[in-house]
Amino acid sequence: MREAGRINAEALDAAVVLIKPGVTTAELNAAFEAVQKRYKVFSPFKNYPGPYPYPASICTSVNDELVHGIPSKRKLEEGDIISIDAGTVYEGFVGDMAVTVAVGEVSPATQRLLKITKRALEIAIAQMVPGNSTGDVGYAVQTYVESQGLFITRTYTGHGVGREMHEGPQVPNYGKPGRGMKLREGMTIALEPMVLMGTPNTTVKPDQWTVASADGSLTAHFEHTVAITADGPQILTLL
């Protein structure tokens, strides 16, 4: 899983370095796939079942789009933000991660959204110790994000990850201390705070995949695959 995560991080980095005004989201997908091809690995996203098989290897969600945006000929513009969610399967194991990146210069409020969402992921990771519960993780994220005047989606969650991209347990970004499944050494979980500026409400766009904020406000998404160990949490999706 560590090697799956490392390859995934390298492929995602190849896409991120291309981000600038004028680049299409399809070009980001192609850059990601080029790295995977070199390693002879593949994305668990491609052909993932849904309203129709998901058609790409990454998700590219722009501005108000929270998750599951489909790469296309859409060109990024100055001031946009883009969330890229990416997965890699290596020898039957999955690495799953996401980042949100500014396109050129963005407003201070947008910079703050990204900073808070990234910090929420760090807070979630710190809770990944044996004996804690999934409710402890969610409570820590929710308390921090809402204290900053922002919102957490109630519809989409973090999740176990291993031989499949989506395994148990679900790990919501909200909750009550001590509730949910107890965390045990050896568990591997994809933690992914998804933060909205306006309300926690979302809607699905006509392509039947892209999830966006209901009010059109900006959203951000950061994710790492994390292992619970006796020596503390270990991030598996690092270069």
Ligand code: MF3
The other form holds:
Amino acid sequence: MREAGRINAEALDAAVVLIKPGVTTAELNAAFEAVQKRYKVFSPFKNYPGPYPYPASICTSVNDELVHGIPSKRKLEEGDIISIDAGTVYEGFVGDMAVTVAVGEVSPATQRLLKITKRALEIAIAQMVPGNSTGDVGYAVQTYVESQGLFITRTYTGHGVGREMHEGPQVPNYGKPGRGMKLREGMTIALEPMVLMGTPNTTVKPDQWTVASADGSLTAHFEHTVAITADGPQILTLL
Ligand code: MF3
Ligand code: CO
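Okay, that is the form predicted alone; can I get the form predicted in complex with this ligand now?
Starting with the chain above, the whole complex follows.
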């Protein structure tokens, strides 16, 4: 899983370095796929079952789009933010990771959204110790994000990850201490705070995949695949 995560991070980085005004989200998908091809690995997103099979290797979600945006001819513009969510299957094991990046200059409020969402992921990772529960993770993330005046989706969650991209347990970014499933050594979990600026509510766009904020306000998303060990959390999706 560490190698799946490393290759995934490398392929994601090949897309991230291209982010600038004028680039299309389809070009980001192509850059990601070029690295996967070199490693002879593939994305678990491609053909993932849904309203229709997911048509790309990454999700590109711009501005109000929270998750599951489909790469297209859409050109990024100065001041946009874009989340890229990426997955890799290597020798039957999955790495799952996302980052949100500014396109050129963005407002201080937007920078703050990115910073807080990234911090929320770090806070979630710190909870990945044997004996804690999934509710402890959610509680820590929710308490932090809401203390900053931002919102967490109730509809989409983190998840166990291993031989499949989506395994148990579900790991919501909200919750109560001690609730949910107990975390044990050896579990591997994709933690992914999804943060909204206006309300927690989301809507699905007409393409039936793209999830956006209901009020059109900006959103951000960061994700790592993390292993629970006796020595503490280990991030598996690192370069
Ligand atoms: N990687 C996403 C997650 O974090 C899911 C991608 S949806 C897909 O759970 F349809 F594109 F696969
Ligand atoms: Co995930």
